[in-house]
Each structure stands twice: as C-alpha cells, then as structure tokens.
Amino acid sequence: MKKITISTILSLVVFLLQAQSIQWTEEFPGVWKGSFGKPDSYTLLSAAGSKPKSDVLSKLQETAFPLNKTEIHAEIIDGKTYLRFPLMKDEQIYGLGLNFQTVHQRGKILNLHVDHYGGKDNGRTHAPVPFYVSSEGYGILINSAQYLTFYVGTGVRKDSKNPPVAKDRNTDKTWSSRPYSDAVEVYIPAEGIEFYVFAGESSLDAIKKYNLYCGGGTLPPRWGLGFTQRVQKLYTADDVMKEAAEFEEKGYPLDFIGLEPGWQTKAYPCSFEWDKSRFPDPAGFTKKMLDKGIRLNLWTNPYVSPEASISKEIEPYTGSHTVWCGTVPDLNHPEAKRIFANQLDKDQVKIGISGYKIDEVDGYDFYLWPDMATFPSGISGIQMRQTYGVLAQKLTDGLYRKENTRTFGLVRASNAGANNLPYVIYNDYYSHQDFITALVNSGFCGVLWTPEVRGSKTGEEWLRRFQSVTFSPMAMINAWSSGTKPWSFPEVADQVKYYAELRMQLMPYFYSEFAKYHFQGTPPFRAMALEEGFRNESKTVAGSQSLEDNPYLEAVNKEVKDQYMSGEYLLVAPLFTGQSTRKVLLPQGNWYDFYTGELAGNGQEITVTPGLDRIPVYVKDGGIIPLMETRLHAPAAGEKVNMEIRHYGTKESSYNLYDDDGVSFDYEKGAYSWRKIEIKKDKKGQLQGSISNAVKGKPDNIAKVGFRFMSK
C-alpha cells in the first residue's frame, strides 16, 4: 500500500479547490453572492459591519442575472484567487475608489490599497473601494480585505472569445503595444473570496442597490450640510469666540467650527486631552458656542502619545509598530475599543463637541505602520491598513448613536461597507479639477468627498474654489495653516457671501437628497454617465487613436470629469482659475438656467460664459428646488422654516420633500415624513403648485410655502 504523505494531501486539497465551481446564492432581487474558495473571514463588510436595508431590497423587482455565469471564471494558484469576468465591446467601466484624474477605469491596472493620493490614479487613494459599475447596468464587488490588483481590460487570454488581430509593427500603423481585452480580470492574495454582483435597468440602479447593501447612505444632520470653518491650529478658546463673532457681525453664515491640533496638550501622536492654557473650560466654551448655534468639531488621529493618560491602560491592545512613536490601538480590540471610546466619550462627546476630523488613517507607508505589523487581534497588518479609517468612524459614530445624537464629520480614509458612515473625505492635495474629478467618481463607490477650499493666489481663484464647495457634501473652509476666511479676498467678498447664504437656503433640497441616499441609495452627488438623457458618445474621444497613448478607446466615449448631477436636478460645471468660457455637456431634454430660468439648451454642448460671479448650475425641464429663507445656522430641532419652492421649465412634475428632526435618530424609528410638492397645470394652462399637508404626528418643520416659476 502506498503511504500518504502530507504533501500529497496538500496537493490534494490544492487541487479540489481549484476544481471547486463558483457557489451562488440571491441575497435579494437583483443582489447576488458569488463564493470561491476559502474566503477571509475578515473582510471589508464585517469590518464595516454594515446591515443591508433588508426591507427596501426586498421589494424591488426581480432582475436577471446580468452576465453569461459560465464566462464567469475563478480559480486558485499557489494560493492566490483569481477572478475574471467579461467585458463586452463598447462597455465602460466606473469606479474602483475614489480616483482624483479619470472616470473611465476602462484599460486600467489599479492596485488597490489605502494610502495619501499621491498625484497619480493607479488604486492608492483614501477610499480605494473594489466596487465597480458597468456602462450595461450591473456592478460588482469584491469583499475583501487586502491589497487587490484590477486588470481592467489589460490582460489578454489565448482563450479569448474576443481575441485581437496580431499585426505587423514594421507595416502596419494601427499596430498597439496594448491590444484589445474582453475581460476585467482581479488578484486577490487569499485561497478564496467573496464577491457581488449587482443588477438593474441602469448604472444608477447598480449603484442605488450597491449602497442599500451596505446599510444605505449616510443622513447628516442638518448642521452638517450648512457651512463650516476650520480654523488655525493653536487657536484658543477666545480666538475661536472672536472669530465666530465676526462671521456674525459680517452676516456669513456658519454652523460648526473645527479645532485643530492646538486643542490637545500633545499631538502626532495625540493625547486626547483639552489643552487648558488654551481652553481652560471646556465645557463652558462648548456650551458658549452651542448657545450661539455653532458646534465644535476636533481634530485628531488615534496614535496614543506616551504622555496620554490612556497610555499604559491601552498599551497591550496596541499593534507591534508605533505612529509618529505614539501606540496604535487595535480598533478591532475589544479592550482597545472600550479604552479609546471611553477618553472620546467623557471628556468631548459628553460635554457637547459635535464631531471629528480622524486625519492620517491613509498613508504615507513611511510614517504608518508596514504591512509585516501585527495586532493583538490577529488581523493582518495589511486588512487593518485597508480598513483602519472605517474601524475609527465606526467607533466614534457609535459615540454619538449611544447620545441620540448625529454627527457629520471628516476622515482621510475610508472603504466598501461605510456608505451609511458620517464622514466626508479630504486631503492635503490641492487641485481644483482633479477635486471635481473626485467629486464626479465618489457617487461610483459609496463614499462622500469634499472639494474644500484652504487657501488661493487671486480672488478669482477664492471665489472660483468657494463656488463649488456649495454644491458639494461640505461646504468648508479649511484655515489650519492659511488662516483665511470667507472675506479674506475683499473683492470678492460680496460674491462669496452671495454663496455663503445659497448653501443655507439649499438645506431642504441637500436634506432630501440625502434623504433619499439613505433610503434609497441614489448618490446625491454622481457623474453625468448616471443621468437619463446624457449621452458621453456626443463627443468622440480625440487626438490620438492610438491604445498605448489613449486606452479608453476600448469604450470609444470621452470621459466627462469637470461636470456632475448634484442632486436630482441640479446639473454644476465649475470654472477654473484663468477660466471665462467653458463648454457644457446637457442630457437630452430642455435644461433650464438655474438663476434666470432661461432655456439653456437640449441635449447638445454648449458654450457658456457666466462671468466670475457665477458658477454654471442648470436645472433639468420640471426641476422643483425647495428653498428655505436665508440663515445664519441651520434650524434648530422643531423650528419651522419659510419656504420658497422653484419650478424651472414647462413640464408638469413632483419632488418628495424630506423632514425630520434634523438632529437625532429617531427618523430610524419612523420619526420622519416625506411631503409631496407637485406642479400641474390648470385648465388655463398655467402651472400651479402645492404641497401635501403634514401627516399629524409627524415632524412638520414648515411654516409658510410660497411657489416661484422660473421659466415664464
């Protein structure tokens, strides 16, 4: 008898698992979970721990699978996954992370993995998401942990069913060194995986199904989407009292203020504990400010400074390589979990501060830990690396939920599995289009971005950043090392006030919004390859026609990156520095132009020149924009609210205006309605609108309703 050796068996077990076929199962309608393999345990979902929103799924209609299940393909070599799924010949794909220069990932490598974007879209960035969308109406995400490398239509089998045509260089000048590929092919360093595939009639659908997996979007409170000023990093208590004021006595409007480092007795690492000689009473200067209508957001990172009092007490739930020489804690320990929330918890969130800036949770390699490190919770040095900065929003929204209380926040890293988290992205780098670019792509992969302005050369280029910040998840300045604020350009002032007090009067329609993200999954800020009508193949890609120069001829369209949909009606196109025209892109359909109501165009590009004081925002034919009257802070819990609502265009229409209490819960327990605003036509032709009365027992936080039409 032949003796069994454990290296037969090891090959054994190798080959079953290769042999092994794809296990599917539907999660929901047009939701499924494809299984290979051995998958990790720990992976992007579970560290998010995010509950899909099972009863809006549920109810969606039933979808075909989207793809031919036999071309997809997965096996395992030397221990590694391998996936590989099909492209047709004119599909497009969007997303894979939050990528700051390219919307089309279409003959792409991306290698993803959390890190300081650094100039370059390769997969390196702050939300490095493995979700990605097709131009067909599906989308598919990889449910792991580590680092993750996408071919996007690079690789070419011999197998092919779409095989290129081999040429001649010496003869023939359509000759490319990067032939054509009919497959997105992914590398995952782990013996299996876990993976999904989402189906619909669109894109968006994809996406809505994509982020109501993932718990749904996030609703802010309704502080959250007014307008904030971080100030200067050693600011005290009686700087950040003076400043408040003179937004106040200039009439800016202004919600939350956010304290850098200078708060804290020690940072990089940090101590978590207030700076008396700075601010000597906490908790009185909190209640100060939360008297006058502002909250107050902190800055930190979670390296525990030697000198912190939570030093010792956390130590042994700290991971084997320090930060800046300051500890790590290991957020998926349970002690460490307790420690650290319990510092937040007593001396900050218990006293009123209103939220976080968690910064440096992404890169640099040189100042975070290798990916060799270990942690007390036996989660590898690189799945922490890929999901630490979710791990600490989760913590401290957990803060606030226990409070009842929202919070909105900013974070420098993030991943799948965090839609339904309140943070917005940032960064230290600092182009305005590459920001536009990041804003188009974040509707791609579930995160929130903001194009924050810090500091400018010219007023037009103050005035040109602040623009756009209004039509973004946050509207902020900044100033932690500039010190600038919204009057720093006296001439432009005026016109930064004008943008200033927009944003306030948008809360509604931004509140709705959002509402519906966190219902029903709908990006509130997207790319024009989502709306109905636009058509990306209006403009042939030009200049080179060669693949190694211009991949993206694969799908043939021209990548829109510097216009994008805020909001279900609102279409924006910022202008740069050195910018006075600029050509917009307009879906099928009468678009409107958002301050005049005048007929912009239909379905063609256009040529506009608004002048420095406008941005170019447009507003699709039936647009309704719920606008509240002019503020200095958001409404405070139960106050009502005058209200003008805008009607653009000809057509008859509806909106569903969302209300709660805009600062708790609640809403999660059915504290919340949704009001109807229709416009139709009388029996004279004239347009004529209304909305439905408050449903008793629900929030009502209206008071008096006046309708505007734009278009006359």
Contents of the next structure:
2 protein chains.
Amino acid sequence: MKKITISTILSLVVFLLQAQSIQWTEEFPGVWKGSFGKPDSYTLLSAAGSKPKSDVLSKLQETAFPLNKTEIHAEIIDGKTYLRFPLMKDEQIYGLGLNFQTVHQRGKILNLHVDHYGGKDNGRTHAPVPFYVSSEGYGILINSAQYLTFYVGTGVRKDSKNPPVAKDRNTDKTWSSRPYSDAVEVYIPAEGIEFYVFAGESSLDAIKKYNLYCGGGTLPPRWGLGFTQRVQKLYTADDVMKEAAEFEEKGYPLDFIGLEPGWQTKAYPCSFEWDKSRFPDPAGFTKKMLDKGIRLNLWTNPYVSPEASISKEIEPYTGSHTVWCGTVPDLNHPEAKRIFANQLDKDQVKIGISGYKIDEVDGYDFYLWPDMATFPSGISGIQMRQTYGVLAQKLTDGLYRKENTRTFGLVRASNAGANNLPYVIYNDYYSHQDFITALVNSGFCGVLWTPEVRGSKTGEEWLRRFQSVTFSPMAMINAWSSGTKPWSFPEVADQVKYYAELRMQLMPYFYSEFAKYHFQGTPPFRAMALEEGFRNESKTVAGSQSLEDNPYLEAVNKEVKDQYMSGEYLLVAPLFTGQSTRKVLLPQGNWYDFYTGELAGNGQEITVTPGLDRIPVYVKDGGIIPLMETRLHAPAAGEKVNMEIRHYGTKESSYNLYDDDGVSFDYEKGAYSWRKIEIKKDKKGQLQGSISNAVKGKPDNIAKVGFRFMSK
Amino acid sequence: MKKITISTILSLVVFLLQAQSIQWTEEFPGVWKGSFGKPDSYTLLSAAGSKPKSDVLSKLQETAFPLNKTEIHAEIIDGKTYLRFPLMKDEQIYGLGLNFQTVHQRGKILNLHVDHYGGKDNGRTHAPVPFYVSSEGYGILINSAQYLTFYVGTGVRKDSKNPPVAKDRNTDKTWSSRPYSDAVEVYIPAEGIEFYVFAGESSLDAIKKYNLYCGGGTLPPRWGLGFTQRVQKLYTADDVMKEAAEFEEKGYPLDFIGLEPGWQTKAYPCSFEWDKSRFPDPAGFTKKMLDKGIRLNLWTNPYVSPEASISKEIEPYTGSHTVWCGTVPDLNHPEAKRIFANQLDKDQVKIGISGYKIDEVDGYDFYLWPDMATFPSGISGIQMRQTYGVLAQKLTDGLYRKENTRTFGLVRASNAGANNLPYVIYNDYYSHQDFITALVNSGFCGVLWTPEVRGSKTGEEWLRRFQSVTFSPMAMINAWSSGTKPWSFPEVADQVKYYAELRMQLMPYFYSEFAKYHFQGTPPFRAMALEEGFRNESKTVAGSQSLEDNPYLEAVNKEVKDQYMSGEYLLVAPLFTGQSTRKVLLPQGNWYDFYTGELAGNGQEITVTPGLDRIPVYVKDGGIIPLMETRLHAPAAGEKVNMEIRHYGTKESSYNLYDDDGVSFDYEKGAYSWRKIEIKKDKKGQLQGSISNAVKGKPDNIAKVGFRFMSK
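Now that the form predicted on its own has been shown, please provide the structure of the form predicted in complex with a further copy of the same chain.
Below is the whole assembly, all chains and molecules, this chain first.
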C-alpha cells in the first residue's frame, strides 16, 4: 500500500508540474504551439477561422527552436497569465500591430486594443496584432482576443540574470531613466494562453511562416490593384456615371468606384438598402458600370437602423448596447450572420456589387459598445471589440467565395489571422508621414494598409500623397467629403496621371508580389529592416538637456520609418509637403534609380532632390520589373496585354511572374501559372531576357513581351 | 417531505437573489454602503486606513436616498463587476480624479489609473479618485484599488428606459456622434464591489460627507500655509543657509525650504541617507535652520539603492521588479514599513526634518513595476500602483504623528481615503492653464494640488504663475532645476513680494478654511460649480464643419475651468502669459474687488483688464477676510499677531476664525477654538465689527484686531 501511495503522489506531482508548465507542440517545421493553463476557447485565430497553408508549411526545412525554452516563463498571477520571453542585448523587436510612429518596439509598453489611431503608439490601433518579430529571426504570436499588455524590454526583474547596474543620478552622467531589460513580458487577462513561436533563417522568414500559418496572405482580384476613386457621400447614380465618364474622357485609369453613405436609405446606423431616390435602379446601374469595366464598392458600417428591413429579425442576435442608436449584430452568432449576410447578398452582391468598405468597426470608445456589453453568442464585449473587424471581413468575404468571385475592400479594424482576408485598412488620421510608417509596419503583422488621399491644401501635397499611394496595396482617392478628383489641382494633373498610369503598368509586378504573399507568405509592402544588407541598428540621441522640458533627460530614438520596400525590388522613399530633399538609406549592394536606371548608391545614405514630379524609387541590382501597357482598366479574365520587362543593374537574375484569371478562386484549385523571366549574360557579356512559355491549360494574359535594360 | 423541499428551494432562491443583489447599509445619515458579490479585501479605503469622522457624521440630518435604488444595477459579467447608476437628462457629473483639462465629466470614458498626467483627461492621473459628485446633490465612491473604467453617460443600452432616437446622418443635420445616455456604467475587474452613496442638499454637501467619511480633510501645520522654496538639486548646507539669508535680507517670506536629490548619497534609486560631502552635519544644520524659523522638507522616492544601508534588510520585503535598479519596498508589508520608516525616522525626522516630497510614486509605466509584478504582502501590482502614493503618505505621516508634530509635504500620487493625509500633489506637466483646472478639480475628490512655479521664460509668466500659486494649498517655488528665486525677474520682483506677503497675511483665513476642511469636510479650493448661484449649464458649440478635420462633426464642450473658489469668500480668476484681459463669470449676488472693495458685478460675466500687477480676486457680499500682519515666517505656537479683519459689500455677516497651537495634533483632543467675528449694522446703519473673546484654556494667537470695511 505504501508503495502505491508514493507512486500516486509522484504522478500527481508530475501532473501538477505539467499543468504549471508550458506544453509544446511542433505544428510544422519551425512552427511551435505553446499552451499554458486554460486558454480561452474564443481566440483571434478561431475568430478569423483561417487554416494554415499546410501544403507549403509541411514542406519547410526543419529548424531548431529559436530560444532557450527554459527562459520562456508562464505563470498565473492574480487570475491572469504572465508570459515572459527572453531578449538578447542587441535584439530589436518589430510588429505588435499597425503602429504609425515607430518601427522599433523594444522599450515600448503596448496595451493592444482595437481602436481608431489616437496619435500615439500605445497599442490602440486598427490592427493591434499580438505578433512580434525579432531581429534574431523568430516571431511570436499570442493568440488571445483579450486586451493584452506587452512590456517589450521595459520591466527589470530582481531575478534577472542580466541585471542592469544601479547608478546615482546625482553624480553619474550615464544614468538613464530606462535601464536595460532582458525580457518581453506579456500580461494576459485570461487563466491560460495559447501562443506560437515561428523560427526562420531571418526575420522575414519568421514573418512568412506566420503569414502561411494564418492561411497565407490575401490575393486580391487583379482589378483591385488598379485605381479607385470614392465619390462624395450623397452622389446619385447619375453623378457617379458622369464622374466615370469624366475619368474616361480625361484618360485617368479607374477600376472601381466607392459609394459612400448616400447609397443607403439610412446611415449611422444603417439600413443596408439602396436609397431609390439617389439610385432608382441599382441593378441596372451596377450593370452599366460593370459594362464600362468599372466595379462598385459600397461603404457601410454594421450597425442596424431601427428602420432597416432586417431590424426586427436580427434584434435577438444583437448586443446589449447600441451604436448611434443602431443595434450591433453579434457577428459571432450564426443567426445574426445569416440575416446580415442574406441582406447584403440579395440586395447588393447578387446584382454585381464588387465589395465593401466596412467602417466604424474599430472605435473610438465613445461610439462603440463598452467593455461590459454582452452578446448572445456569449463572447465578451472585449473579445467582440478585438475581433469585430475580422468577423465583418470574414462574413463579407464569404459572400464572394460563394460566388467564386474575389472581392477587395476596405476595413477599419483587423487582427491576427485575417492575413488571407481581402481587406485593406484605412483611417481618418491623415498624417502623410505617419501613413508611410504604417505601411512600413503593416508588413510585420499580416495586414494591408492604404495611405489614402482625401483632400489637400495644395497641389504639392496632392501630388506627394498621390505618389506614395501609387506604391501601396490600394491606390485610392477617398473624396467622400472633399469631392476632389485626380485632376483637381491643374498644376499637377499631368503628374498625377503619370503615377496613375504607372500604377496600372505595375499591375503584373504587384499581382506577382501579392501571389508571393499568398503562396509564400512574403508581405508585399514591408520594412527596410527585413531587407538583407540594411543597416538596422537602433540609434538613440540625447533629448533636451533642460530639466524643465525633459525632467528625466529621456533620450530620443532615431529610426528609419519613412522608406519601405514595395515588392521584391522597389525601395520607395516618399517626400512630404514642404520637402524638396531627403535622405535615403540604401542597403548593401548596388541600387538604381527606377526612372533612369542610373546607379544611385550602395549601402550608404544618399541625399536626393528629385523635384516635385518624382517620388524617389530605387531598384535592387538585378531587379526585374514586369510592366503592362498603360490601360484605363485592369485586363478582363483571358484578355491579353503587352508587357515590357525592365531589368536594372548588371546582375543576372530571374523573376517569377504570376498569372491566373484575375477574378475567381480557381487559383486555389491550381488554375494559375508562374512564368519564369530570366536575364542572363550572353557570350559577349550582354544581358539578354527570356520568359518561359505559357503553361498549357493555365490562364495566360500576356501578348507581346519586350525587354528593357535600364542600366545599360 | 415535499413541503420541506419547496421551502428549502424557496430559501435557496431567496439566498441566490440576495447574492445577486446589492446589500445596502446606512452607515451615517446620508451615507450608504452598497455591497455586491465578493469585494476585494484590499481597497482604497483599507489602504488609506482612514476612519470616518463619526462624531460629526452621526449628528447630520437624516436624508432620503438620493436615487431610485431599483435603477442601481450590479451584475457579474465575464468575471468582472458591472455597476450602473442612473443619470437624469440635465444632470452634470464632476470629479473622478485630478483631471487637468475638463471639469464636466459627463460624456467621458475614464480608465482610472495612477500615472503621471499625459496631457489628456483619460483617467490616467496622479489621483484617479473613483468618486464623482452629481449636480443633483449626491456623490458616489467606488472603493476599489483596481483599474476601474467609468462610462459617464456614454454607453446606450438597448434596454434603456430613456433611449435616444436613431437619426439618418445622410439627411438629418441634428445627427450627433454621441447620442444621449441615461447611465454611468462602471466596469470593475473584481468579482464584487463595495461602494458608497453620499446624499446632500447640494453637491458641496455630498462632497463634505465624502471628505468626512474619509476622516475629514487634512489640517496642515500653520507654517505649511506660508511660503516655500525648493532649492537646486545639488545645493550644499552652506548654499541653503546662504539662500535663506538672502530671503531674510531681501524681505521675502520663507517658511520651509525643500532639499532636492542632492541631500542623499544616492538618488534614483535612493539611499535615504545624508550626503556628508554636501551636508556634513545634518542635525546641526537642521537646528540652525529651525532657529531661524525655517523648516526643511526632503525630496525622495521610495526605491532602494543597492548601496542604501537598509538595502539588504528590506530586500525580502520588496517587489518582483525594480525601479531604476532599486528595489521597491512593499509598503503594505509590516516589515518593509518598519525598516523604511525606521531609516527615515532616525536619520531625518528625529533631527527635526519637517517633511518629505515623495516623488515617482505615480508613473510613468516605463519607470514603475509592470502590472504583473508581485509583492510579498500578496496584493497585486495593480493594487500597489493604485495605492503606492497613499501608502507612502501614510507611512511618513505616521512618523510625525508619533512625534505629535504635524507635517505638510508633497506627493505625486494619491487616491480616495487619503483626504486627511497632509500632502499636496504636484507634477512635471507645467501648463499654467491646466494647473488651474486641476485646482478646480482637486476639490471634487478630496486631494490638494499646487500649481507650483518652477522657471519662466519671462517676468510676465513668472508673475502670473506666482500670483496663482498664492491662492493655492501650497505657495511654492520649485527651483530644483532652474534655481530661480522669487526676485530672479527684477522687473516683477516687487509684485512677487507683494503676493508673497499677501500669502502670509492670508494665513488666518486659509488656516480657518483648512480647519473647515478638517472638521466639516469643506474643500478649501474648489470649483465654481459648487458655489450657490453659479450658472452651471454645460454648453456645447459646433466644432469644425470640415469632414476632413472633424469626420464626425464632434461638438466642443465649453465650460468654466479657469476660475475657482479659494475658501469661503474668494473667487480667483488667474490670467495667463500673453493675456491682458479675461472674462470672469460671477455667481448671483454682489461680488466685490478684493483689492479695492468696489462692486464688480452680480450673476454676470464681466471682462476685466487688471494689469500685470494684479490677479483678479473677488469677494462675496458680506465676505469677511481675516488678515494677519505681514511676516517673514508663520507665528510660532503661542506667538501673538495683530489682525486686520476686512469686510466686503454691504451685508451683515459672520465668520468663524479657527485657532490652535499650529503645530501639534492636540487639536484632535480638543485643544482648539473657533472665535466668532460678527459684522452688524448699528442703529445708524453703519457696519460694526466684533470678535468673540478668546476661549479660556484654548490656544490664542491674536494680539490686536482692527476692522476694515472695504466697500464703504
């Protein structure tokens, strides 16, 4: 008996120790799941419902676990989960959501909370994705739909193995208000947690695995990569048609038009029904526009007006609180989803509307439900807040999947797991500089962001903003309020047209880059820090030395946050109103001017004065940029276009050009092709280009191909 | 058997309903405690350890419960407590901590969190007191040391009995982004809550009860109401004595001097020990200063340098995380308290140091411990953060209570229940305008605040700031960094001296007003909204009509936040740098110019152009202001001074003048007196003044008394 008792006790001890320790599972090569305590059942990934791209992930190379597992600590403290990950001395941390002002996250405290962006990187943003990537080549995702607090190398523990040394501020000039910390600490208001570690050879590699784990990046329809104009809020069908005709007449590209609140009978809250006074024949109007090659995208928010036809039916499946007196559909509840989806489907999707702009799913707190709001499906007001944008994306995307037609829309909130949902984030913040930093950060967290153009005070501002939106996931003018058109500033109308046309020409390049996002997980827009050969150190410089202004003599962090990679080869360095010159930091290797093909520099900081007409863009040595002929609309499925394939620099190189029908989901069943472009030196040392033949039985959109060697 | 079963079930149902409902206790007339679920045992009031002033409270008049109890709702949602209180249509809400930019709190969402002030009223502030008072004459305190979220008339529930009506934003110009809400909703991260309702005839009455319930307001030593200068951080004993001599020589009042970090051998973190190179003989130096009538106050933060003599002994009683590499004493742990108190006591209090400036107990997050930090006494990192300033106040106040000597110090964090602790809050924010708004708000939440003067860019700014600090709880120049002295701007040195002298003259007035704070709960500095006859409506005006700048066309709230009551009679309306004129809103009744006694207005907005020499101050009709003769230091215990008693306006009136020894706690045992000043008209209609005789056996500080009728 005694023996049995001891062994029973021992197994109990083992059991308890296990319950207190992290359980690890390697899900794919280089992808580990950690589980601790009792994780919530409703998580970011469950809300997004994304499935790992197992076919790709399972073929990846085996990789060692990137951290010392014994240094990953988990503990329940005060009913919440405390997770800690080690940091090395010079390690840098990126990500943790769509930040607008900072790229380096080490030294930050972020409380991740879906919200409008309030002007400070504090964790409240449109996509507060709890995923970070380290300069050491690994990434960590905390899969929780709670408000999570990240202390990224800030807290200093008594039991630290690498403790900083106390200094006397009275006498020691090296005293710092922020001593070194050797850990990322996460506080999770739940009694357990599920999290993931992604290992890679590089930071980019870890991000690719994260994107693939979340289903791969989204592949927009080809037309989504053209140009879009959102018209003024109370436009009628006639106004819209007149405006489309004006684009055609003036020769400005236009792939889709966004209708703002006026298409609905009620807005804020919404009816989700056409206002017949402004749009007497929605189906006829939609068809007319489609016939011209122009698609329609509809603004909405999900809050149900008492006068909406679905109001009564959906009411039992809405939350305890209202938004602008409209009920809040519980988009986690099958009945709410069914009723809501059905209304959009029959009234809009079925007549050919191509997508939505889903507004107001982010915040701010004053507009949305409070944290203690309840929802019929049983998830908390907080979990709903963290995932509402994702749920709305999923619901609308689902409508299009049923039709086997891709959509590409806009949304104001997203989160982890929505990587493969075809939505681009936007907001009202409208700082051009910070919009670029958001573009830089979007690539760290599996979301897309558009630095949309609304109005401008001057032609200079208009052109500068337009130039950068050209090199972004969605080239858009949002004139819902201003009514501005591409040609509204006559002094820069030609330059705007040049960039609108360039956007169309770049369609094959961007389409291929998005295909890489989908099939390989490579973010199409991303930070310089992910580029090989980029000098990536964090610099701090002394702040104000006046104790009145700066009582703790806080240092200021300097980082490169105003240039980014646009696809594999293009380095974009926007200028902002008032600037005539700027500095560009080029990674190692030769870089060439996009417009002239001339050598711009190599691993150095250059100062450029490009003039107002040009946004500085540089191409990596060996860069191959496939350009389509200039068009006003994206080619239709099967329509063939002529191509000019540009090569920059002197290196031999190759590029995989993606193709499919551009509109359906057939690519998911194999109906796509990669054609290989090769640039090689002939016997005389001259660069020569070739492209592999079209793959039999696969979509083929290419007519004639020409090669152009830009750096000859 | 069946009968018993039914009755058993019934009692179970009754029991469960009770557990689900609020339990009410009337603690004193007009003071109710509500209890729901399982409240935390560690609360704000338990941390402060304050005891209700039962003698006063129990004698108050019975009052009806001020709200409809059935409309107070409590519920556990997702493991947290949801409390809801009703709001009437035109009700205004004040308080919820030391806000700096707004007085009206209706329409706000505040997450109460002890922190430095970050430039926005979002709940993060030095004293995020969870007490609010309604314009309807009641107050509510949520007694929790968690981070509480208040939705003050923002959330709109589906089940609201007074729901606002949905409007169509497309067409209805009266659409508002913030529809009417009929409730204050509070979300408390704990499975139960204890809260208090204070009823009164007026809002001020409710605040008085709250202050009395928390032990009554603090009564500073008389010298605390004089003038204080904080010297530059590395001053030596000689520097300090030289500076004190300079004050004397130039004839500027000086009651206590603040020594900044340099008095300690180590600072940030601290040693709590004298630096003998700068202060070779602390005891001798302190005595010399005391002999001159000048007390000393010492800066410190509570974080323990590894080189402090107490470092080893206190280490087991410190938290899991460090602050600037110093350990964090668990000030809720008896051993940490004993060790820490003992060091201060033997090294400083015992040699005659008169008080402390307790720095860095507020935030910000980067400096202090993270929320998941643990402490040996078992309270959470959050609870410690919410109460650390209070615990530090209590500990140091305790040292002086043992000596039967009052202290008066500075602190950067406080909370509910600290009402009777002798500390004034300060910070680094330094916006003169917002400092005045903080002074306005301090009176709503039982704390004291000083709009301290540090440096200034111009003589004008220097004088404007100095004028307003004169009418505040602590008249202070904090020259820790700037080294500025009252006379540093020669062009305004005389005007500064005038106000420093006025501050000394006002000592009997302020001392009496503080006695009312202590004995009756009346805050000595408070908002106009608490003044009878003040037009108190909330005005909103349209914001920018550009949808680009203001996408939701948010209205702007206009409120009076730049004038305040300083004691019973004085209305203070500061001017700020760059202003030569301002508007002052006078409550109903005649108001008179403080300086001239002339009628200024009655229930109206006046525009004044006082010149740089004067800060506008107005006195209520019948106002009695007892002034002491001008002195450089507060009178010592028992020292008699001459008084001039001023009367303003034409009304007969009376004033209770308080007196005690000015330094000890003997007033708590009855060693004090109130002497009645009466102004009456004689048979000819002429105003005549009288003062009641000194009370036998009680302290008496008055020599000669003269009366001056200012509005003759």
